[in-house]
Structure formats: structure tokens, C-alpha cells
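First, one chain by itself in C-alpha cells, the form predicted on its own.
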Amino acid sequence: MAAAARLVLRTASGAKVLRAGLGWLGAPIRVPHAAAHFTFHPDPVPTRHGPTQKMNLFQSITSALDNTLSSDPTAVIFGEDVAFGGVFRCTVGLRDKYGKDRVFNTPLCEQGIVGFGIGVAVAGATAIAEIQFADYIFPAFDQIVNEAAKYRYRSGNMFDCGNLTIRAPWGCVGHGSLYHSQSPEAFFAHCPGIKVVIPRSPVQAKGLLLSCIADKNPCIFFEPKILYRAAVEQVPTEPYLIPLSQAEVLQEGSDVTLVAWGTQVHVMKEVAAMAQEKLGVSCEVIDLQTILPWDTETVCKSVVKTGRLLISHEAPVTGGFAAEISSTVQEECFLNLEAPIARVCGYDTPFPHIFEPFYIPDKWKCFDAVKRMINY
């Protein structure tokens, strides 16, 4: 698998291993010549859910899965390489703790992984399937869209596979190129019957994943892989839930609404700080969290207040989920808009390798969009 590969950057002084904030196969992180396009700032330590422990994002995923296996004797975790911990270490130690019948490897067949998960969920057990990269979820597209999403509807609610949760590493990582960098959430946003969730941080990841597992609808949980090690917070060790389909206002503002999800939330937080410092512009930052069904009320309420909206995501701009948000806000808030809605997204090209810094919607592109809206 490409997941086991190492990227080598040739320099005048010889070969350097470029990790870009992510250690393949759990190796130590070394980033001698690379810098992320964002800065991660942890949220305040949560106080409502008991004692906390320092965790990065992949450890918070492990904690959520551990909580589930401990409390639900029917829960099983399966996917490519999950038995030894997975290429991103999200299931490390779980097979040893719970046994090979509850945490086990599958063949390299994404269609089979999801099809098996549907059967497990229909039988009444809790199925947690891992697709090793979101880029490889497409062989399972038919099983997700035509089977999992429609199972309850076609049986008149006599049967369902609501106990199915599909996890997948998602988004750009600094060196993933065409097949390890994609953000396919918009493909699934067009499909009634499933929920699509993307967290921004370790605390959110654990709470939202546990909510997906508990939800009685099949859920797709995309995990920003660049944050697996780069994002570190104090995370509650006990299980807790964060409601699905509720966006979170991270920073209140009066002039521009900034909407994003996953890694891009941290870019938008930097844009808000730049706009305040350089332009005196007050930005409201919203983390959408759930892509389907999304929280129209929170976003529209903010736009009514600010009169301007900027949406940003890593996926290509054409047909991206920003277009759905833009259309809905235009319909609901047309008379409140002070400027055209702006989308700052990836280009309509395959995800590049060496040109990734030019492809991603970084803070400078978003900041320029804010300036254009303010000067409109």
C-alpha cells in the first residue's frame, strides 16, 4: 500500500525524509523543511465530561473506539491493517485488549468492507468500518449510496443498518498527491439516508465519533489526517457526545461570516485574526462539523447579522459543498447580503503533489476574498 511509502526530498546536502506533520506507520515526526498551511490552537479544556488527558487526534479516536468496545459487547472494528493498529495508529492496542474477533483485518476490498458492515449492522451489532484513505472510498460508493443509505427506506423501516459507522482519513497532508489528499464529502452530501461528519480537533473528534456510533443512521466520519499528530488537546477520558447537525460558532463577529470544517477551520481562525489586525474587520467563524444534514439555521442567522459570507474547503470548487451552502444562504438571506457570497476552495484539477502549496485555499487567498467583500 502507498500508505507505507516514504517521501524523500532531495536537497543540496543529500536526502531528507519529509514527514509534513504526519508519521507514516507511526514513525516519529520529522519536518525539517516543511511547514503546515495553518497553525493549530487548542480549544479551552472541557470541564463538563470529567477528567482529561493530553491526546492528539488519532489518540482521541482510539479513546472513542476503546470506550465503545468496552461498553457495547456487540461492537466490532474492521478494515485494512486495523488489527496491528492501522497505518495511522488509530486502533493501536485494541485487538490485544478486546480480541481478534472484535478487531480484525479485512481483504483489500472497500466494497466488501462496507458490504460486510451493512450486514453486521442489519444483524443488530455495532459495525465500525475503516476505509484506509478517503480517496479509496469510491469502490464502496454503490454499497454506501444504494444499499446503506436506502436500507431503511426500501424496507418501510422494517430493517435498517443504522449501527454502521464508516471512518476514513481525509484531506490534504503535505505530500499525499492525487490518491492520498482528496476531500470527497460533497459526493455523499447528495445522498439522503446517511450522515457525514468532519471534526476539527481531538476533543471534537472523540465526541462526534461517539455520536456517529450512537446515531441510528449510517454515518461517514472523515478524519483530517494532517491533524492526527499536529492537533493536541486535553480530551476527556470518559465517553461523551457532541450533537450532530449543529454547527459551532467559534468566534463571534459583525462584518463577515467565515464557514469551514475540518482542517480549514484553523485557516479561517487565522484569517479572522488577520482581518481584525490589518483591516479592522470583525469576522464570525463557524465550524459546520456536520456536512449532512447541515445546520442551516446557525449559518443563516450569522449571515443576517454580518451581511457577508465566505465559505472555504479543500475540495474542488465546482460542485463542492460550498455551492450548496451558498445557494441556501442566497435563497434565505438575499435581502441581507451586502456583497456576493465568496467561495475559496481547491481548483478544478486533480490534487497535485509539488504544487500542493498553490492548490490549497490558504489564509492569503481567504484574506483577499474578505478584502474584496468589504470593498464591494
Given for the second form:
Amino acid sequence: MAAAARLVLRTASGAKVLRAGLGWLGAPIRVPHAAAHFTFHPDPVPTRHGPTQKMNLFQSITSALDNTLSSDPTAVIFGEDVAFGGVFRCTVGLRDKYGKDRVFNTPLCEQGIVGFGIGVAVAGATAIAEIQFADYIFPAFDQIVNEAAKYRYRSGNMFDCGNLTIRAPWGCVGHGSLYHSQSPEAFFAHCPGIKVVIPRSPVQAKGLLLSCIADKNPCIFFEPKILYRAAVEQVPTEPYLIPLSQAEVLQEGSDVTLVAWGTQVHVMKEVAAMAQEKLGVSCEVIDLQTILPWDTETVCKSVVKTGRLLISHEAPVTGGFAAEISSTVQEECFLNLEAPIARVCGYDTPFPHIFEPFYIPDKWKCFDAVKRMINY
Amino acid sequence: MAALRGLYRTGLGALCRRKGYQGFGVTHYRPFRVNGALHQQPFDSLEEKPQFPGASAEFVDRLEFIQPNVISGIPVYRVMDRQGQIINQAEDPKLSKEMVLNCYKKMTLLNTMDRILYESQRQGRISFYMTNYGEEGTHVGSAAALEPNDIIFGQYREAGVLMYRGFPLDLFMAQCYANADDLGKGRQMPVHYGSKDLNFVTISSPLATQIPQAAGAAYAVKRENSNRVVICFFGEGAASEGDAHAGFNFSATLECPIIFFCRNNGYAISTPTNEQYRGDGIAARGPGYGMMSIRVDGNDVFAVYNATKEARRRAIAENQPFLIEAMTYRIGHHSTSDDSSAYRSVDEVNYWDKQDHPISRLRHYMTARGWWGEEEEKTWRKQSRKHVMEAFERAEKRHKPRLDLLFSDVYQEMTPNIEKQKEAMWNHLKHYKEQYPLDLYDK
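Show the same protein again, this time as the form predicted together with its partner chain rather than the form predicted on its own.
To see the whole picture, the full complex is given below, headed by that same chain.
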């Protein structure tokens, strides 16, 4: 990994260039794999949750899982390849520490992983199921939507699978293409009975994951894979909870509300800075965090103040979750709006490979949307 | 080519011997399982034996495809003949008179309840119903072999299992009528029973979804060391679903104490078994997963009992899944929405009703021992019908559940959006209440 990194330079435009050190492979070439389209902005070091340690996103996940296995003897973690540590290293060391009956591989079968997880939860144990990529969650869609989400309601509260948490890597990663880049939160937002949560950083991830695990409803926790190594923060080593269904206002502003979740929150922070610097526009940045049930109050309160809303996500724009937010906000805040609500999202295409830099809702597209809203 | 091979072997062989390797490669041993036990076979590349990690087998040098055997499939285990006579005395579980009578009464009570509720749907009193005609033996034989704490996952045609466990007629009726006494709070179609007290997980309509769930529950039960088994019922049609494959494979690889009980009743709505599968039924799939498997006569209560009892004992003792395929026949229609004369002959149905019925076979066994006769039969029929009719009349009169229950239990807690929608509904009813049948519901 380090050897490969040494061979790569970045040009001014952000394109990667391979050095001539490759010898017989010929002259250096430019490759369009985007240098990251965002800069990760770490949050200030938390002081309320005890001692902290430098962790990246996958390490903060491991820490949350470690805390859980330590305090809850019924907790088990399972999925494809979790035993050796997982393809993204989220479960490294846990099998050795807690035993092979608690951290184990399953056969390659997502409908089985989620179905099995529901059963573990129904029997009263804490089930943490890993789906290797969110792109592969669809075989489990029936188990999630028809079973997990409806277990409590259909049984008159006699049975439930609240002890189930499903984790999956999510979102674009620079080269993931159709099947390693998807953001499927909109499919699940349409399903009453489950919760859908997406963190923007290691500190958020650990607290939100622990809340999902503690929550008495089945939860889906999407982890932005591009942040697994890129996002590094000081994260409390002890367990702590960040409440679900509470959006966070990351910076206050008066002219435009920017709403996003996951990786896109960092894009929005840069857009806010650009808007201030180039347009003198003050943006309020909100991290939605929980997609379902979502915090309508915080978003609407902000739009009542600013009168302008921009929502941005990587997932395709049609039927994406921005549509739900937009619809609710126009119902609640119609007379406060100064401009139509803007959605800057992925195009209505499958997630492309070589065209990723053009597909994603980057800071320039968002900045441009802010400009048009201000000038409306 | 042969010379090259010879060179290769001497070269490598020499290398191995000089370096003192037993083999070459990263590991010296390859793991494989026999009957769930993990073995380690020394990795000796010099031996003429397959070394593949994926299978433990010998080489063969003749090209021959394995022919699936469907003419002479897995045999059907039975204890009684069609006239209720024990064939092999050693297999008679010798259940007490009390227990056998209880089995008989539960089967016939179920049959009586089925007739009355089927009729009530025809008369528009309930919206839907599914009978269990012909399969009562599979329900009662298996239920009798379980302990009360064993967890049951069903499909939808296992009402006799729940009845055997003691679910009262009033609650069966309450669920079918979706009245205010329904434990499920009126949310599901009829026959979607559930009971936390009786460890019977609430039925859901999607087929086979319960199969991997049951495997998960069994895994959790195993970790508890609570001496319980999980049993999972499904039909031969549902066994075609991907979830069935998932559940079988997970239960075997993860060593779960579970009984998979397949009711092979010949039809999935109108689809006969030769359009459902081409192999030797469901039992033949078990070995493919590394699972202990058996096929039994589902219309023989004792065969079902014996197989379930032994499967239970071993599943718990050995932490491995057992597959029981109970062969039976669906005498009734699939449901009240089906008329099976559209796809099968009345003669075929009559054969099973008259010549091979689990209730009559057990009755022959009982009458042969002097435990039952015409008088008892007459008295019991009258009594059971009376009980069913009384429960039926009570259930009909009962109100439906209060409207707030439309909105609760989506999550453990009430959420703001659902609370707002509930208020909107009540607000709507304030202005439009004449348009809605409010008087049928509890306040």
C-alpha cells in the first residue's frame, strides 16, 4: 500500500499522476480517479465522554463493537468475512478477544444474514449483522421490509426484533462504480418500522452505532466507506450515545440552509465557506444523521429562519431522500421560502466508474445552486 | 509431457524432502468436517489424493454423472398402517391413553373449528380462512414431541400445533374476527396467529421468511444453554424459496439446534409437486447441506411423534439441524380464495379423505385398544362443536380494537410523524364520522 502511494503524485487539478519510476511501463499518465472530492473536517475533541484516542472511522466502529461485546454477553457479530477482521477492518481483533461463537462468518447470503439476524434478535440476543457493501443489501430487502420492520406491529407487540442492527459500507469511494458506491437509504426511508442512520465522522459513528445497538427497533447503519481511513478524530474509548432522530446544526447561518448526511456533510462545510468568501452568503449547515425517522423540526426551524434550502446526496435525485425533505419543508414552510428548494444529487443513472468525478454532487455544483437560490 | 511431469515431481519432491516439508504452500493441514466434527488432514502433496479444500473425496478415472434417484426415493417411515395397526411393535411409542386421547381430541377439535370458520367466511362473517384438513397429524404428532419452551416458527397451516399447546378457542376466533381480544391487536388477516406465552412466533404471510429466522433463534438458544430446540414449519412450495436454502445452509454451518419440519402436502395452491421440484422431494436436499434428514408418513401421528422426539433429542445434544419431511395431503382448498376443483379431481381428494386420514388412523388405533367407541365419538363431537360455536358467538359479538391501535407498535416508542398522523386522522373523523363504521370499534 505504501509503495503504491509513493508512486502517485497529485496535479493542481487533483488528477493523479503515476511517476516515471515505473520504468518499463512507460511515461507517467493522468488518471481521473478523483482525488477526494472533499476534505474531512474533524470535530473538536469531545470532552464529555472521558479519555479519547486517535481513531479513524473503521477503528471507531471496532471500538463501538468492542464496547458492546464487552458489556452485553448476548451480543454476536456476523456476516461475510467478519472473522478475520472484515474487508474494511471493522472487526479486527474481536474474534480473538470474545470467541468464535460471538464473532463469526456466515455463508455468502445476504437474505440469510438478515433473516438469521432477525431470529437471533427475536430470541432475545443482540444481533449485529454486517452486509459487506450496501450495494448487496437487496437480497435482504424482503427480510428487512416485510419482516424486520413489521415484526412488532403485526404481532401486537408480542414479538419484535429491536435487538437487530445491520451495518453496511455506503457511498462513493472514488472508483467503486455501480456496485461498490451505492447509497440506498431512500429505499429504506419508505419503510415504517426500521431506523436508518448515517454518520459523518468517527466520533459520530461510534455514538450513533451504539445508539442503534441500544435502540429497541431494528436499525440500518450505513458507514461512509470513503471515510474509513480518511476520517481521523480523537474518539472517546468508553461507550457513549448520540441520540437518534436529532439532526445537528454544525454551523449557524442566516441566508441558506444546507442539509446533507454522511460524506456529503464535509462537502457542504466547504460550500458554506465558499459561499461566505465568494458571495458573502451565510449558510446554516445541518447533518441530518438519522434518515428515518428524520428530524423535521430542526430542518423546518432552520428554513423558517433562512428561507432557502439546499439538500444534497450522492444517490440519484429522482425519489432520493431529498425529495421527501423537500416535500415536507414546502408543506410546513411554504410562505417562508424565498426560492425553490434545491436538490443537488447524483444523476438518474447507475453509479458510473470512469465518470465518477462528473457524476457526484461536488462542491462546485452545490455552490452554483446556492448562487442561483440567492439570485432567484 | 510425461517427462516434464516426471522432472517436476522429482524436482519438487527433492525440494520437499531436503527442506523437510510435509507438503508445500502456506498450511500443512487442510481442515474438513465429517458430521460436524472438524478434522485436520495432513497436506501431503506427494500422495495421489485430492487436496482441494472444498471437498473430501477420492479420485475416479471414469466419466460418470450421478443420476438423481427419484423412482426409488428416500423411504417413508411409518409406525401404523393405513388401518391404524402398529407394523413394528418396537416402534410404537406406547403413549399413555390420556396422551393419545388428547392428540385425538385436539385433531378433531381443530377439524371442527376449521369447518365452522370456513363456513363463517363463506357467509361473510370473517374475511378469509385457511383449513388444515388432512394435515392434523403433522401438527399434533410434532407438537406432542416438543417441550413447552421450545420455540415454534410456522408458515400458516399449523394451527393444530398451537391448539395442542393450549391456545384457547376464544383467541383463535379473536384473531380471525380481528376483535378487541386479539393478541395481535387486529392488524393481520385471519389465521396469522401468534402467542408469546406459548412460544409460537406470530405468522407472517411471506413464505419461507421464517426459515433463516428460525436458524438465528436456534443459534441464540444454543448460546443460552437452555436445553431448548427451535422447530420451523414450512410447506414443500415454500422450500423452493431462496430463504429456505439460506436457512438450511446457515443452520448446518453454524451448528444450530433446530428441526426443520416440511409439510409436503402435494400442492402449493394449484401447483403440484412435479412443477415445484424435480428431485426427490425436500428430504433429499438435506444431505446436500450436510443435514440429518428423514421422510415420514405425515398422516401417522406416531411416526411424526417418533421422528420429532428423536430429532429434538439429538439436535440439542449434538447442536445440529434435523430435516423432517412429513408426507401428507392437503384435503381442503388452499384457502377460502381457492376452489381446488379447478386443478384436481374430486376422486383424488376423496381417496385421502376416506382411505388415509390421520384422524381415522388414530381412531382405529384407539378403538382397537378399547379406548374409544361410538358413544365417545358422538359425545365428543357434540361437545367440541358446542365449544366452538360458543366461542364463535362470543367472538362475533365482540367489538373491534380501538382505533389508536392502528398507530402504535410501529416502533417501540411513538414517533413524532406517526403521532401527527394519528391526530390528523382523529381530526378527520371529527368532521366525517358518519362515513366510517365507528360503532363497531372499541372506544
